[in-house]
Partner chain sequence: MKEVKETSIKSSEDVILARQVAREMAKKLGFGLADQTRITTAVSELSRNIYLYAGTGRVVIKAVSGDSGKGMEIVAEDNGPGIPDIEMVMQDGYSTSKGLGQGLPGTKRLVDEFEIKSKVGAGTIVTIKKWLR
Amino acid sequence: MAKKEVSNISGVLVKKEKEILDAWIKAQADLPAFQKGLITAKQLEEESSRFLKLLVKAVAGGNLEDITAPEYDEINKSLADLSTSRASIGFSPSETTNFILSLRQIFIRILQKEFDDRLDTLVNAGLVFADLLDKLAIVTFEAYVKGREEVIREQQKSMLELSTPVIQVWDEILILPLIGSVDSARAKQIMESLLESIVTTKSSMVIIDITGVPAVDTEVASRLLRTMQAARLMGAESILTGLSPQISQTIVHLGVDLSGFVTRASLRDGLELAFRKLKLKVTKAEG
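Three-dimensional structure of the chain by itself (the form predicted alone):
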């Protein structure tokens, strides 16, 4: 790369920094994300100003090709933080990448004004700067994807926790109502939540209700058995409830052995049994 192009780009960035920043912010304000209120005008201005200053500083060193060099460390970190933040608040990939691409368009227009009488200088400097920002746009997109994946993982974790509530209905009695399919990830969450609750509440009875589980195959039955066995090791007896005639037939057909565990057809029956085992009695108050 000719030093002349680097000098031209660096010089224009320094000379026209305020003009570039103002035009860049205005261009970004047209984004749907800004219109929807995902980011405030103040945030947009602060992020743009911070990045532009970092870019001016990095380019001043004369390197416009290798963005893995130390002078670009702050820029790469800034883009990673920005992309992760925007992924978490609902920006689309194109809206996030546009942070860089819109700057490229603004700067090319500034270059045209500066070198309209020197076509070679305009073309060379424009190509060099466009290539640099294309590389930074890729960094932005990759960081966005990574940030979005992290957001999805956290959402999935939260959904698993919400879908496996362990409810203490009485002293020493826990109920775990299951709704939907039970895959390996959810089975792991079920066991962890249940065992933690047994320890926390010092419960001795656990009612696992599968009324809301649409189908039970060998794998699901095996996971339920392991959960009840783990509860037993923690000192809690398990009662499996919600066994419909269809599920009961399926379990028998599959040859799943539930003989070591107590089962009941309904949650009400299971709760009644738990009360009897703990020598508890619920009576209707007079009057």
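Between two forms, the rigid core is the largest collection of C-alphas that superpose within 1.5 Å. Numbering follows the first chain given and starts at 1. Note that the structure is predicted; figures quoted are calculated from it, not measured. First, how it differs from the form predicted in complex with the partner chain.
- In this overlay on the rigid core, E172 has a C-alpha that sits 2 Å or more away from its partner position between the two forms.
- For L195, the Cα coordinates differ by 2 angstroms or more between the two forms after the core has been superposed.
- Once both forms are overlaid on the rigid core, the distance between the two CA positions of S204 between the two forms is 2 angstroms or more.
Take the protein just shown as the form predicted alone and give its structure as the form predicted in complex with the partner chain.
Keep in mind that what follows is only the chain, not its partners or any molecules around it.
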């Protein structure tokens, strides 16, 4: 397109900024996202006006095509921030991209008024603007997805950090209920805290329960073995409990040798054994 026409178009945008902004805010206020009350009217106004100002600044030089150019840096960044924050407050992807897409119709209307006597220019301007907005909408969408991924990563992290407590169930008896994957960095830390608890609680029996561990491979098995060996060196006897029939079969097939350690099918059996070894007896109260 001729250079002059492009500057005409961006000129319209600059000139009509206020009018566009008002119409745009109104259009957005009708969208379901706003109706749900996820953001306030004031927020909407501020965000829209900031975006439009940046857009006007970006197109002022006549570049309506290449949004990777430096004059679009600020707008791309602000869009990314906006999407990320909207993703985190619960905007759906379409609601987030609608921020940009709702601008399209308004632009076309304004251009129509401006160029109603020059059809060629109108069509060209409409196409250029629509294209530009599409590109910006993709930026929003990409940032939205990135924002979501961030949320997922955070959740994964907090799941990893879910602390598995070492519980003292009775004098000298500790229980470590393992849940989930025991082959992560988390596992190492759990095992370390178990060994520390043996010292602080002066325990002589440790029950490690793996009912909640979905898979025991050689890595997990070797971690368990090493922990039980370390506990033994500290004078605590380990009882491994919660071995399901499938897991026991798998362990045997893998060739992992657990014969040096006491194992029980259920936590209940393990606890009973620990009581017996400590010469404790659980009896029903009389009366």
